[in-house]
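Just one chain is shown here, as structure tokens, and it is the form predicted alone.
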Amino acid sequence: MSKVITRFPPSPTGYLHIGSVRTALFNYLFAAHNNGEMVFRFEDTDIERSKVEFEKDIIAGMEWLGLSLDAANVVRQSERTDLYKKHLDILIGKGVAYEAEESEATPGAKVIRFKNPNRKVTFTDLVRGEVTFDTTELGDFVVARSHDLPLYHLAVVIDDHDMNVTHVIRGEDHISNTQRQILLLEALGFERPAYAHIPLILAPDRTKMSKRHGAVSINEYRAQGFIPEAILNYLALLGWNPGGEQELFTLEELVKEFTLERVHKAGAIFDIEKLKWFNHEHLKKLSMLEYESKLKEFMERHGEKAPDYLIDIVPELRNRAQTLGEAAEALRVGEFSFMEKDITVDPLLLVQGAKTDAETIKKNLTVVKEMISALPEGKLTAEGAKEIIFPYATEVGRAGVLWPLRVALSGKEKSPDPFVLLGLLGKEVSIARIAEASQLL
């Protein structure tokens, strides 16, 4: 068997779409699983709609995801006109392509049409099995606007041959294109690649994914704080079944497990909440330093600076925030401002949710302060604090202990629970803040 070569050929007429990424991923996984490679090219024959900004977006998205791409050697169809003209001349020389009127509506305008042999075309789809088309209904279809303007079907057939592509893995919406392309490659004497048409990604209402269903550009997801590992993991499972209970995969594990035999035929439903779950799970697998680094880089890209105490609150952020965007927002709105050196405590807030009087609150805070003071240095953790304080709070009334304790430590009406606060602030700061709050009562 020749070396497996797949291809990812996006059209730079829009931003890198989540569906295009899934197609690129399946091509990448299949090639890597078989020790092959995935080639990349821009199909920019649509001159009017193709834009450099879309090219840059696609390249940036692919590089961020970590899928193979040599940005310095990107192939563009617009730069391969001579190759297309050469093969177009071959088709005309064989008498299977000819210049003709574009249509009755545009008299005088000439195009080049392929002379359809009007026969049935059958191919074995590696996902869907045997597929047959009767090409008669296509008529003599246009393959070029002129010698210098080849259309998609001709260019893609020539490119796949020139790049030695062995497997064409693409969305099922391309399945009807296969009949034209097989006719063209046979007329040119090219070897037929294997075809695999994968299911489309559908919105929850089973319609095609669109802007109204949320972000569809991969770089929009990046801007929201999703990470590549989670996106690739989730997209791999949209239309492919690994055959076991495992859900969380690294890219290397996906390469090892991926086969086309386990690709579904039915459309795959995109669920943003499930993507968030995958993202959260992958974030929780990061070390504290890895998480801190990713969050700092994310905030810097958005023109924000991470606080000096970030590393201290990583465990809490990593546990709570499903995306880096959510973590950054928590910092932005001051949810962790209690980590600053100085806080202000409102005496009225100390009493507000305690369901008891100031004298009782003061007594409770004194008891808690003594409990914390008795702990050895370095032993004040959220779990340890709860173990010694919660039984007392349960005995005398939780609201009268836990509410004022939380306010004393944070100065806020809303914050993490008091045990988490104690673990984050440490023994010395916690004792000082409890003492200061007690003096306000």
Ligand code: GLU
The other form holds:
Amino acid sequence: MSKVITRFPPSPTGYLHIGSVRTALFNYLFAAHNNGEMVFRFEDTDIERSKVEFEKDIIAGMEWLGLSLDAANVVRQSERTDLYKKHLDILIGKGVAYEAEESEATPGAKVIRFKNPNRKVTFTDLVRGEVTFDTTELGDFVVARSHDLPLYHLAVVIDDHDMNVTHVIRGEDHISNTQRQILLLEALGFERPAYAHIPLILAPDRTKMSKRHGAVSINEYRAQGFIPEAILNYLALLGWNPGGEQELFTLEELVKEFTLERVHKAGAIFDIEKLKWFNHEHLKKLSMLEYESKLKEFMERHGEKAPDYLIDIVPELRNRAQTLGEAAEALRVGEFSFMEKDITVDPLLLVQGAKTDAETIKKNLTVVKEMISALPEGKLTAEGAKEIIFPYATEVGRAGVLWPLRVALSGKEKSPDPFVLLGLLGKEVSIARIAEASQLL
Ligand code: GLU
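Show the same protein again, this time as the form predicted in complex with the ligand rather than the form predicted alone.
Now the complete complex, all chains and molecules, led by this one.
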């Protein structure tokens, strides 16, 4: 059997779209699973809409996702006119393509049409089974604007042949293109690749996912703090069923498991909450250092500086933020400002949620301070602090201990619980803050 070659042929007419990434991913997984290769080219025959800016974005996005494209050897349809011309001449020579009027409406304008043999075309789609089209309805369709300007169908057929593509895996919106492409490739004497038309990604309202449903470009997901591991994992499951209970996959695991037999026919609904869940799970798999460096990099990309104490609060952030964006937001709004050197404590706030009077609060804070002082140096962990303080708080009334303790340590109405704060701040700072707060009462 010849080497499996799939392809990713984006049109650089927009930023890298999440749907394109899903198609690319399926091509990538199928190729890698079969020890093959995914080739790539820019389909930029639409010169008006194709932009270098979009090419760059597509390459950068794929690189970021870990599905690197061979950017050094970019193939552009716009640079392959000679190749298309050669084949167009063959078709014309054979009498199966001819120059003709574009339409009655534009007399004088010429195009090149393909002489439709008007027959049925049947192919076995690896997802949808046997598919038959009657091509009669297509008439003699246009294959080139001129000898120098081939249109999409002709260019695709020639490129796929030239790049030795064995499997065309693409969105099902291309299924009706396949009949034209098969007619063309047969007229050119090319071998037919295998086709697999995969279901489209649908918005929750079951229409094709588009801008009005929210983010569609990979950039936007990146800017929100989704990470490649999660995006790829989630997209793989949109339309493909791994066949077991496992939901979390690394790219290597996906490569190992992926087969086209388990791709569904029905459209796959995109659920942003589910993507967030995957993102959170993949963030939790990172080591402290990996998380720290990812968040740092993320914040720097957005012109923000990560605080020096970032590493200390990674476990907290990782626990609660589903995206890097949420983690950065928590830092931005000061949820971790208790980690700064100086905090201010409002005496009224100390009492506000304590459900008891200032004198009792003061006493409670003193007891807690002594408990902490009695602990051996360096032994103040959140669990350790909870073990000694919680029974006391339960005995004398939790609100009267835990509320002022939390406010004394954070200065905030909202913050992580006091045990977490004690663990993060350490013995020395905690004792100093409790003492200062007591003096305010
Ligand atoms: N350039 C086409 C697109 O971006 C891909 C066509 C194909 O896969 O044959 O939709």
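In this text, rigid core is short for the largest set of C-alphas that superpose within 1.5 Å between two forms. Residue numbers count along the first chain shown, from 1. All values reported here derive from a predicted model rather than from experimental measurement.
A displacement of less than 2 angstroms separates the C-alpha positions of E48 between these two forms, with the rigid core held in common. Taking the rigid core as fixed, one finds a CA shift for K379 of 2 Å or more between these two forms.
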